[in-house]
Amino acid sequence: MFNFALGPDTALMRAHAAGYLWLGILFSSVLSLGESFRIESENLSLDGLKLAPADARAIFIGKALGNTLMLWLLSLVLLPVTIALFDVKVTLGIPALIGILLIGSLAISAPGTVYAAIASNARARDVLLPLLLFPILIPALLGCVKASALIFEGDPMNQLASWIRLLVAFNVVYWALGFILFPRVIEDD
């Protein structure tokens, strides 16, 4: 679709592919935030997790870490797909970014899993949870937009530490914060 949008300038495409490939990733996360609360709210199944003899941090770890692992499985089957239709030169080495799809789907999957069970009690919850998290993952699209663009492209002024800084960050302050807030998150008022 971006290259309808954008014509047929191959070079403007390969500039511009890792934002295509965060996208992608992004796009697709939101159904699978959306599912991995959907299951629990319509056959009850989460209020039989919080009757359980364990705390609900529990729940929101395994919850973040089952959509990390989903999301970064995908960025898997998407990167080869980037490369070949982008033609992409992956310049400082496939190890490198295979550990920014790691990072950047945890910076995706903490915030979202928290967002995700707010939105799955709403009757709009398709609509919400991207209204929510959104404006929320922008410094993390942007760090892992970034860091994929000095990997294919190269870092001559080394500026890949930075971006990778931004995310650790990013995802030490939202894990944190979604270990803390999810108890409450998913209690009954």
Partner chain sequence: MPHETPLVFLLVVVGLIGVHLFVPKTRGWVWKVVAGIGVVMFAIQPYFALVWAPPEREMGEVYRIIYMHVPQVWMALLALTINAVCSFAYLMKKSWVTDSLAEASAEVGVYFGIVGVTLGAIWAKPTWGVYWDWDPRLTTAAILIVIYTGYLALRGFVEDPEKRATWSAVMGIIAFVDVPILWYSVQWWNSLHQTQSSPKTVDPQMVMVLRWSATAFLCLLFVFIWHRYLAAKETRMKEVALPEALPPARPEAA
Contents of the next structure:
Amino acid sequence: MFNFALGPDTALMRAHAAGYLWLGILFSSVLSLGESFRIESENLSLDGLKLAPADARAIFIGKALGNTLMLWLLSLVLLPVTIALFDVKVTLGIPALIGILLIGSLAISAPGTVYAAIASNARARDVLLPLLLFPILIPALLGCVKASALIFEGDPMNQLASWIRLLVAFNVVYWALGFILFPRVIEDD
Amino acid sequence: MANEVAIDIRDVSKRYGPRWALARLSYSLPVGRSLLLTGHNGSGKTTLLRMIATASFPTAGTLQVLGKDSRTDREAIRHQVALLSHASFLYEDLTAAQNLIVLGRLMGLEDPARDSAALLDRVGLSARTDNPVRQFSAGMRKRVAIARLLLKAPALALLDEPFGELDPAGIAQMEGLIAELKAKGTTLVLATHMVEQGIRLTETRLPSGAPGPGSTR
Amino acid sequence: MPHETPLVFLLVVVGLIGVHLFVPKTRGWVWKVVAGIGVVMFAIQPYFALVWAPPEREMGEVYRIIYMHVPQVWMALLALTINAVCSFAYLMKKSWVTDSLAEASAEVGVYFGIVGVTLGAIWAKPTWGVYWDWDPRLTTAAILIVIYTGYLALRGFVEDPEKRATWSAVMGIIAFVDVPILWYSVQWWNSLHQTQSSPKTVDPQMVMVLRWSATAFLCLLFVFIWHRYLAAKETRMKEVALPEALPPARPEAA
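What I would like now is the form predicted in complex with its partner chain, since the data block earlier showed the form predicted alone; can you produce it?
Full assembly next; the chain just shown is listed first.
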């Protein structure tokens, strides 16, 4: 889709392949995050879960890990497609890239789960989720795109480690925040 | 036993958005008794049941369930209370058995698969245990939901329109299940439009949404 | 103007705001005094900013927009900090005061942010040659405005007062925590392909005028937030008023 919007310049597209890959993952994440709470609101299953009783923090961890897995699998499907379509070389090897895809999926899922829980209960949920989530995710997106691009093109100046540190920090902060704040989102008091 | 209070409602009001669903209700129900809630649609029956189940909380006033404050001690209450609500709490893509097993695992049952199968058999669904709930009719969902409630073996059972969407045979069966719960000493709160069955199953009646003058507690 | 004058004004204004906050009896009139000080300071401010302060060495006269641009961005950041504190306080203890104040500060903060960033873009045109440059400050500020616009949209989309308050408090905290990460990541992303230098040697007269302007804007910020808060609080009280007229329901034996 992106190459139709931007025109067929192979060299340019190869340079931006990491960006396309992550935009693809980001847009899909809205769908999968929304779906993960749609199934909960269908028969108010989330209430059933809460009253079972299941600890709300455990529900967060479960939901967020489930979303991470979904996104990671999806990104593993998108990865060969990206490599083939944009004709990129993976200089630093596929395993490193798979690692970044995992860290990125984790980074999207933690705040994504909190916001999806909020949006699923509000009016205009389909508009609200990307509106709330995307700007918050910009640091993670930057980190993922930069790190992936470095893995594609090689890392002569050793910048990769610092971007990974940024992503790890983002993950630590938002998984902790989600763990603390999620119960307040789903408890009806 | 007779003096223990199962539900103690004190001056409870509940607001949903800009609308008051329940205003200044006070009532108390002893352990082991059963209560019938009647009243027209929108009179606050569901609201009250959801609050007793700690799915939501009073906007004003205090609510104690089995001697514990509903807001601060919700975890303990949830272990002992079960709610059969309009929404079935079921996952559409899981089978009837899987839905019950999930709950059984959360409760830490030893063999959730066996218990679930036994209960689904009792509600007459043994032939359909491995079908996803998505394929079920409304009446069948109700049966799975009551099986789900029975799995919890609650000290206090809250039943919101248990007879809704059931066929005559189902209604008779539901009546039997409720009577059985009662016989086991379960405290019951029943909200229904089917007053005839309701009165047969309960001892006390609380018509909501039609406030009379003065207060009796 | 003696060197300390702007700081004295700043202290007086901060003191008055303190009195307003901690002595509820004074809330009827203190804000009027602050507003008065603000009006006077704004009346003199153009003289200081346009005439009294010396021109900048490289940018010449154009830089004078700094006296409007920078204080407004500061005020926006201050307002968003208030929002975060209120969000945290609300989650600790439910209160319509902190919820209303969170709403007021976010809205005023977004307003100051938009004006501040627009002024920044206007300033960028003659100095950098373009309205928009992916400078870390501008970028971070723009993303923050989007985040807090989303916050206000969420408040608008949720009708239930309790849910609105809780969810927006959660979002307020998540958004505020994002600020340093965002700033760091954008700066880093940017530094890899260009460097932006800003002169750190500033004339003391410029500092004084900047402080003067900031104090004037602080008066404005305070009055804005206070009145927006009163409006929010009133709406909230209407939403949550108990129906005192209704008598208690009466149980009957069946």
